[in-house]
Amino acid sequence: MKIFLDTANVEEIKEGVSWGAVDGVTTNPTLISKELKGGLTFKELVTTILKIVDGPVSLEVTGLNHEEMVREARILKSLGENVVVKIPTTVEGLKAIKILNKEKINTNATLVFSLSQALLVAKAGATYVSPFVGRLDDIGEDGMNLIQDIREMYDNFGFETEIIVASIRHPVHVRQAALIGADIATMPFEVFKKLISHPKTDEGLKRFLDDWSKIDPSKLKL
């Protein structure tokens, strides 16, 4: 399973990439807006991110009709080869995905909350589908059940659309996504950091170092 960071923060992305475990990045208008400070422009921010990340970087359109979405998508794609254009899962979004698929512009169908939506975006030619598991949990549904259903449906019919588990809130979501067989999990940097942490690891390392410090230094010469 590939791991994406769901952030537009350059320092978080640099740190994550340095770990050797980040395969891509997803952004959205909210995440981008948080980082446009001190005169930094959208193009400057995005260009920096694209240089740091070798894998896909999702950038979202803001138009509401398919003509606007396609126009924005072409502009976004011009910023870098690894740009993936996020398209909202609406009727107009489906139209845009179909057009962009024919133009070989990779798309990420976002704000997916149902199996039927996942079916339609795959049929339209979306490169990725992003079901929002955390937001489903928030309203009393089980978001990971949707991931399981999408995985089964895509396998049944041979859809090549990759599943990005989005709106991840904690490491348990990541674990479940991996066991289900999702292609990708995208997460905030704070969740990513928790994946490597375990109190028993810290406890074991401290004990090893404490025991090592008791050895006569003269016996440690190579």
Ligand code: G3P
Second form
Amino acid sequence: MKIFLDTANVEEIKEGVSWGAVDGVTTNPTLISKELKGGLTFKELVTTILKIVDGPVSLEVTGLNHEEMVREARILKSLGENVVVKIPTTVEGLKAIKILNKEKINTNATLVFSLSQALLVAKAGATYVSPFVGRLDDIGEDGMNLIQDIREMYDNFGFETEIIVASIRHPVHVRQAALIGADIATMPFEVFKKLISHPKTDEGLKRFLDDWSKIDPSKLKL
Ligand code: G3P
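Following the display of the form predicted alone, present the structure of the form predicted in complex with the named molecule.
Below is the whole assembly, all chains and molecules, this chain first.
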């Protein structure tokens, strides 16, 4: 399963990429708005991110009609080969995805909350689909059930749209995504960090080093 970072924070992206386990980045208008401090512009921020990440970087359009979405998508795509254009899952979004698919501009259908939405965006030719599992959990549904259903449906019919499990809140979501066979899990840096931590690893390492320190150093010359 590919791992994407769901952040527009340059330091987090640099750190994650240095771990060798980050395959891409997703952003949204909320995440971008948090990072545009001081005089930094959207273009400067995005250009920096695109240079760090050797993989798809999702950038979201904000227009509400398909003509505006397509116009924004072409501009976003001009910023880098690895740009994926995030399109909201609406009727206008479907129209935009269809046009962008013909232009070979990769799209990520975002704000997906139902199987029927996932079906329609795949039919329109979305490269990626982003069901928001955490936000479904928030309203008393089980977000991972939707991932399971989309996986089954895409496999039934051979849809090539890749499933990005989005709105991930904790490592259990990541574990479930991997076991279901989702293509990608996108997560905040805080969740990504938790994937490597284990108290037994820390405890074991401490014991190894404590025991090692008891050896007479003269015996350890190589
Ligand atoms: O970027 C889309 C999605 O991952 C947002 O997650 O935590 O705001 O529901 P969240």
